[in-house]
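First, one chain by itself in structure tokens, the form predicted alone.
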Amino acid sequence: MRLGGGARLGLAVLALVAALALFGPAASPWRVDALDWQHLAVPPGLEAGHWLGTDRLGRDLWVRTLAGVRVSLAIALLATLVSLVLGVGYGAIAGYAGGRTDALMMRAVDVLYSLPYVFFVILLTVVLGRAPTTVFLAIGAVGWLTMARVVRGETRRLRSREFVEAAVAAGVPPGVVLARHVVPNLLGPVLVYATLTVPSLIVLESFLSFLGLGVAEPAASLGNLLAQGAQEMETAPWMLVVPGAFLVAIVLALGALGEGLRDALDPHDA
């Protein structure tokens, strides 16, 4: 498999955003709850070892943007998991059963689609409470609907395929032929839309945590950092800039991943 160079390139930012998520907060001398009272809403410089500058309460920006970005790709990554194990053998499924179990259980997935989302994200916080695990429940449990649909619908196009009739014909029990000739073919179109989801769920996350409906201070997420920063955005923008300049980057780097990824598991499509 050939990447192109625009999917290099967002590899390449991916890997660079992920190394200091991982290990920035760690070699800085500032810790993420830490206040310096000596320099509040100090903007990006030198100054006091704080480069990108500080937020009201003094907390360095550098280390709570990197704190945010480890948040919010964990729990996109968490849910887009969720949606990979529960769309693709939900989707399966019902793709190979076909006829009635495969009607009813599709009219299942667009019932939950139209459950209002927001309300079934606030009464997750009122049960359990404002931190990561509920904005991963709440993602992770409508995440996992689209990626069945898509899967299904795979499977319904593999399902009149040769080598799945020899199988049915030679006698191989159902679960077999999921297990070992329908959902290996599936892994291409499955990475790539997981590639494309990923994106969107940290999207989801920082706008359920601008919202205040995510993770709650002192905690760190790209939502509330954005959050704040709208607020302070006229006489501080920079605690908006930093973080939406992560987002923006990941988002894109992602997005040319999976464009990449798409074209090189499928050159028609190309």
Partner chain sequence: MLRYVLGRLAGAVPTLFAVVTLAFLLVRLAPGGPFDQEQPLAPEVRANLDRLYGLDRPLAEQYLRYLGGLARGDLGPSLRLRDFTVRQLIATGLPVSLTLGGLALALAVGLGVPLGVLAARRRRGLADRALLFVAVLGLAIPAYVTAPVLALVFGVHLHWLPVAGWEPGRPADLVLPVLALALPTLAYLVRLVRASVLEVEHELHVRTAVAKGLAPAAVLVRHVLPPALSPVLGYLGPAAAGILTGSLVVETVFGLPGMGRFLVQGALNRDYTLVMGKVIVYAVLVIGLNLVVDVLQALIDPRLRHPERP
The other form holds:
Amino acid sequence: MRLGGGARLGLAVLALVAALALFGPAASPWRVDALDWQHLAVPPGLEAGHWLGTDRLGRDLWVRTLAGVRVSLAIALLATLVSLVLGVGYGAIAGYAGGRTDALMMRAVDVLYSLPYVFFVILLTVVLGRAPTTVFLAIGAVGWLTMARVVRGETRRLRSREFVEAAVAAGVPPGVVLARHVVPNLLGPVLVYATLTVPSLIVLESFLSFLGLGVAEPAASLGNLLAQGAQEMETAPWMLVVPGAFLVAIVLALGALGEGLRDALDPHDA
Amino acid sequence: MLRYVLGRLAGAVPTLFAVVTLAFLLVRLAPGGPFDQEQPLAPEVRANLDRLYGLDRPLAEQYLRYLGGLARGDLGPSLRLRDFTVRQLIATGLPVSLTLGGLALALAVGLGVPLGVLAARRRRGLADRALLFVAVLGLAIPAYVTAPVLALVFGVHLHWLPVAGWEPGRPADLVLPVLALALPTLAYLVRLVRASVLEVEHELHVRTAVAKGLAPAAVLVRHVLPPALSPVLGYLGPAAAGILTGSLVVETVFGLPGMGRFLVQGALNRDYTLVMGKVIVYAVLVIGLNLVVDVLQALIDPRLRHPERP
Amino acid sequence: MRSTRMTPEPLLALRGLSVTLGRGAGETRALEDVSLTLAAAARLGLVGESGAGKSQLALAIAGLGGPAARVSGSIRFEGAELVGAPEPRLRRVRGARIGMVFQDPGSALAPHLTIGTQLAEVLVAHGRARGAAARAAALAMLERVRVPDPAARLGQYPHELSGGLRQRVLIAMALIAGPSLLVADEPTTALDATVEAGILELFREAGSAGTALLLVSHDLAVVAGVCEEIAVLYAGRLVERGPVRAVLATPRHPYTAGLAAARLALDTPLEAPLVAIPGQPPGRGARPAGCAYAARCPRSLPRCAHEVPPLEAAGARAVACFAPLGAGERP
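Taking the form predicted alone as the starting point, write out the structure of the form predicted together with its partner chain.
Once more the chain from above appears, this time first in line as the rest of the complex follows.
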């Protein structure tokens, strides 16, 4: 598989952002929730040791943003994993079984689809309390629905392919056919879909934090940083620009990677 | 075709029923109740309230009563905003959200589809790359950032448009919220339409159309677009429901009295009836729009009209 | 040898036709310096293994190779040059003067349009007829290609038809505007053998009605059954051409001889071993400097490895080989 220049650039940007998120905060003398009363809302600069400025409470934005990237990426990746496992399992079984089972299983997905997801998230928040775990569970619980639809469609298509029919005709039990012949062939489209989902999940997390349902202060996520930044953008624009730039970089990089993967996996896309 | 539509319609009823039941159970299963407040109520007051709203009855009975009311179009009184019925609250919010959402949807589709086609036609060209970049930005920047930025630039600094507010008959109020609401859908549509058009252009029947000597416009309009727009419709169904029921963010930022108002508060406060009412409106819209999408897709692709046959 | 005396220009004349696919490091030659003529109402079969460039040649004639295929050389059709011709001119030729029939009738027809619409569309595009007149012509055309119950078919969609019927519809679409040339790319490969015979009969009829035929196939039997002339492609180059019977009876190029021997005749005893040509044709990216067949050829000479044998005509036949077979000789 050969990746184009755009996809490779995206991969490089992602690696850089991930490295910064992992090791960046340790390079600064400040901690995520440390308040610096001498430097309230200072713009980015080198003097005070707040390289990317501070917020209203004098908290260091370099540290907070990178910690936020860490939290947001972790939530998005975990949620993608949750939706991947649930969606691939459910979709593959429905698509492989076909007939009544398939119709019933997909009807259940339709029902869940018809509930506004904010409703889900609120209920989960109520039951589990506000924590990053809740957020990723909530996002994953919504994300698997679309994944299940994608996987089910692909499985239907694979089901009628010769190599699957050959395995069935040879008496291989359904579970083994699914695990060894169907699921491995699903990975291409699923991978592409997942890279395109992660950005939207990051945005979704930030949206929940904006509504006050996501990651709670003083912990940082890209979402609550952006929500604060949006309120202060007239007086302290860097509070919006700094986390915004990271969000845009991550989403663009993931987008480029996803498109590149799709091109590389797509035979007729010369 | 009529049989197909009737069949889908009949299939939608159990779906709606399941949604109502599930929502009812989920709301009730969450711990706490509508009358749990910071200052606990006197036990007798609470008992009175519970009796008044029928919350002292067994869950099954409450459920059946709710269904009975629903069948008559009665969504009950709001448990927290006690001067209003849920219907009144929805009746004030829904028109605002529908106006806003309808305009945003029209803008997103009216611009997104042609731009997506343009990007596909100019594949790997300058216009294509520029459009894709803007589209990814549109997806990456959440509405709660674009909305205040728009308000700041056009409202506070340029004074072109009102920053926020909603007065009937003042169309200028609509411009910024519609823009903020349309942007993510518009961005997604550009990418989706582009990918879909490119996919269909590779199909062999398009080569046949060219081999027949059809003009490029005819090939595009008659042979490429109908199959290419089918997945786009599939995306638009649920997306339209989301837009039409109003974006919580856009309504919050611009202070609009739409459907999103009270939903979060209502759910946090266990205003059972209000939350149920809003969930049902949303579900009816989603199911109805999916039905419309299914019918439109069957109109485009005759193979879908007989799903039982392979 | 033809004299320069007032012989009318052939319907189709390819001169030094080359097709390059891809760009940069991925660039490959699908077709290399092919010259070929086809007279009006003549039927020519083009054979070769997959990857020999047959389909690229068929697509190049109507300018359908897409942006990935770059065509050089000359394609003269009805006295006019098609290579480099502006798109609007090509459009007037496609469908109207050159009809195309593709391999897989299942995917070559638009799934969302009725048969009637797809047939009438050709006439409308070329300003021949519209509305009821176009529909009447479509009905007549379906009758001509012997589609049963043609009036009902007009309102049906491709998925409601069998593969054989779809191919008949595709042929009707290619013929409806009365073209002078029909290009068919593996038209029966996707069909059952029983259906194939009926489709081939349609091609013979089109020929008798004055439409020339270029039939691309990997199947010698199909070509032998329909065409008068045969051209053999190997690795993008024309290696032999001539009258079908003569070429198959006494092939002169060792590759043609191999093909003819590999073909299973009906009277072959069951216990006789199947003959296959040993080795593989070179890939498009790895063509050798000399004759592409040299590595597999039992008769190859030292010069074959670095010199490309030119196509040399003798009478009605032509062969590109430094060591052609004599009459009755086996490779």
